[in-house]
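This document starts with one chain, in the form predicted alone, laid out as structure tokens.
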Amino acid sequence: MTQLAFFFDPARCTACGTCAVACKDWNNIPDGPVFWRRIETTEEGEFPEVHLQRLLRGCLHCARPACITACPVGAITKRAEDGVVLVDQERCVPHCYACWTACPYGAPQFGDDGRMQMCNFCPERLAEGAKPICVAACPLHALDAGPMDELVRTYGNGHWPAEYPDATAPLPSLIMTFE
């Protein structure tokens, strides 16, 4: 099976929302708090000496992910030719959160009708040879998408960053790369 994986530089995004936009756009996520792409922005240490970290938020397609096994329905399954996640809304139980609670990066978005939903990779765009819109919209380039074995030999292993829950278990999909 070939893992399909994001990586993110913090380095290039400037965290303009583009990917965001893009994303809700093409999924017809309709206006308000649900956003499959988010860039979080944390801030750390004192003036003069302040940091900035950004990092990406969503479905991190993980190689073991947590959400599936917490569904009690059987909502939520992974791709067995890419390792892509997926959520068949129409089974998921409305305002059960069970996948919510048990995804330590906060993926599972929750609209109106209380069911869950979240980044699918694009599915469409992977059948025409596309990347993610989300990755097509960023004008950084701050954001890539493809095999896990490619991303790594083009941008390397990346390093984990403390603000993100423990790698370990779920085994995210994402590389990113850190200054």
Second form
Amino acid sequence: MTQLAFFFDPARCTACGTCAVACKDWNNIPDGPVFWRRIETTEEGEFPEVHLQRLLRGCLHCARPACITACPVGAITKRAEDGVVLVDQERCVPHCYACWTACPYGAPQFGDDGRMQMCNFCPERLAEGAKPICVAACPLHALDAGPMDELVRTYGNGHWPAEYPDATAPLPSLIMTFE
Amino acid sequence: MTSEVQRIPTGCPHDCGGKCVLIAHVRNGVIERITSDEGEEPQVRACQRGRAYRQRVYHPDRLKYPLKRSGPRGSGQFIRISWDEALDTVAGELLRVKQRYGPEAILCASGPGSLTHLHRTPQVASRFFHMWGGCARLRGARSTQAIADATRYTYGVEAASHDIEDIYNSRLALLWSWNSAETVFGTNTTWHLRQARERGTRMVVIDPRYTDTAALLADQSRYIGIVPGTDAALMVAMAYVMLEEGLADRAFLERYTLGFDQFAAYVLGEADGLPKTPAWAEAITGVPQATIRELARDYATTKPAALLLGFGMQRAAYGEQPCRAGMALAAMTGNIGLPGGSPAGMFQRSSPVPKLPVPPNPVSATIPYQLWAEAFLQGRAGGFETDVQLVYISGNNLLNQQAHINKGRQALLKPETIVVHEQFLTPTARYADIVLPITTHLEREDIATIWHMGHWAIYMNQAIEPMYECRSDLAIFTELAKRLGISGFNDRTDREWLRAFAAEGGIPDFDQLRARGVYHFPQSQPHIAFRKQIADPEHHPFPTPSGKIEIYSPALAKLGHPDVPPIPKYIVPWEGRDQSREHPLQLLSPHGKTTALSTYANIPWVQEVEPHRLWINPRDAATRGIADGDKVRVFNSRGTTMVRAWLTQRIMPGVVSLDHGHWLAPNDDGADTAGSVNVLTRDQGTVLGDGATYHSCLAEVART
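Having looked at the form predicted alone, could you now put up the form predicted together with the partner chain?
Let us now look at the entire complex, which starts with that chain.
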């Protein structure tokens, strides 16, 4: 089975926010706290010996998604042909948040209607053979996307940093490299 | 009826230094999405600002029709009027003021709101006024005056730089006061820098803040934090190390430069008994002397090495000095005129594509940009060249973006008439008597090229019809020209102008340009400044009076001004580091990632990328009892602004930073509540060209 995945090179990321804005525009997400894609920065050290860590936020389309197990109504599914995790908003129970509690990455988002929404891997773009909008937008080419095995061939297995929650259980579809 | 989505190439041409491709996805005359360049490499990808353009076009606060002031000036009270009434009123006022006071009483204060080739705000207004007998002008560039002056006095030209693609030839790059990751400084500039680093160019970043650029580019432990306003001291101490350790390129200095010995005498302290040692510089700059030595050795012994000067450090008191000192270092290391080097000059290359032509101004009266408010208030009685009675503003948030806003608020009460062209009711537009609503770039047709670092032209097709009753600046001035009997102001359609510009600019196929949206000029090799002067000095002297690189400038010596000495020096800045002062914190007001000048400050998608906040080191916050996220007052004798504090180790202790560009929102007590930093900055120009000095500013911070 093909598993679509993201690649992220935090060393190239400047937290400019282009991915987040492009995602909001493409998916028509109003301004406000809902983000299907964004970057978080953590800071360590003391001036001038400072180090920044860029964290990629958004659904990681895990191989074993905790959200699917947690959802009481089966509204979240994993698409057989490409492994993309999708939510059926009609079935979602508003203001339930079980998926949000289960997800180690804080990916599920909730707008005013209280129903879960998140990254859907830009299906219209996939259909055109284009990469997701966040990937196409990044001015520093810090993002990529594609079938996991192809990404591994290009970038290797990557490395899972300590700043991220545990990856052994859900197996997120994300490869990260570090300098 | 649902039609197909049309993908219309257009662009984002605001004043950030980049010019980027936008693709408007339009259905039934409405923009549904905006994407950017996904075509052939090199792509010209838009950033977070341009990506949010849909929120600019459809913003509920867009100005929709002409307005006439109905309350006191600055109150923001207006009534709707017709275009005929608006144009008749403006034409009448222009005539009245010109007849009564003369053309120099009219100030054309157009700014960089649109930096395209046809609807370029300064160009359109200037063409109109210059064809109509002239007007007073503002002089002195806000962004780059000191480095342009320094480059001219040193090299004889205002701009001296390499194409950014040349960075791949550098073994070492010193990115000094350089934050292209946030300011943009040319689309793809940061992308080229990052790739060069990945391919082995070592990089040092020197800045009072650990910027996103430092995080991206500085090699491990090669970020150097420096006290604002002391860059020249660090450079002079680097020169000291090079002299002491015999690292200066004597052959280069001998052959190509004028007056290095005078500079060396200053550096070694022969003239004033004060050797500019690393220990001397450590006390001033906060940079450890071991770091200074290491930096000097590295720069002097790694060839080729590029010293790239950003603009922040020269928007400061005596901003000419670090630029001239940087150029002296580039000469001492022999890094001029060769691939991978850099003359450390002003970055700019002119585009081959012409702009809307502007005839000369028949009026010579100017007022210094930095002193605009003082000039309004005092006029000829205060020694200025004119008494301004009518201010005509287009594409310029003058009040918000100049230093000392509170003086500016007084000043805008003075002229008899203020006309503003705008897309939104900015703090400046609130003071207008007549406000004319302007189309955004997606509602008109244009060409954009980058003002440095990048050789492409973007065709900005009109994506949608003008919103509401908005018109372009050009259309408005065309109407005014008819009313005032100016012939030949605009006898072409927009398309005809653009077709002519493209042809004259050497773009071979106009229709292909329009269809593709971007044209890359052929470029075989990256441009290297002064290549000929270095390769063949006999036949190609530098364009200076002496034909040499003037480390010692006879012209400056003749000027005899102690604040611009003939050799570069460190001069203690006004409002520099002095913790004994009542307002002891050095306040920086840099370009941030959520605005381009003050454009985009009202666009939510961009604003939520990063909250507008005061950078303060936890050490400074602790002594003031400030916790992260606290609402604080930032204040000095000029004003007060309110904003939330962000405690971060990314800024040097003793320094605070608040991005400029956020729109003034004064409360009843006169304090700004929006973090509009220019209520605090000082309205004093640099010596040579009246450049801005925003970063020489002291303030204090307290919890509210």
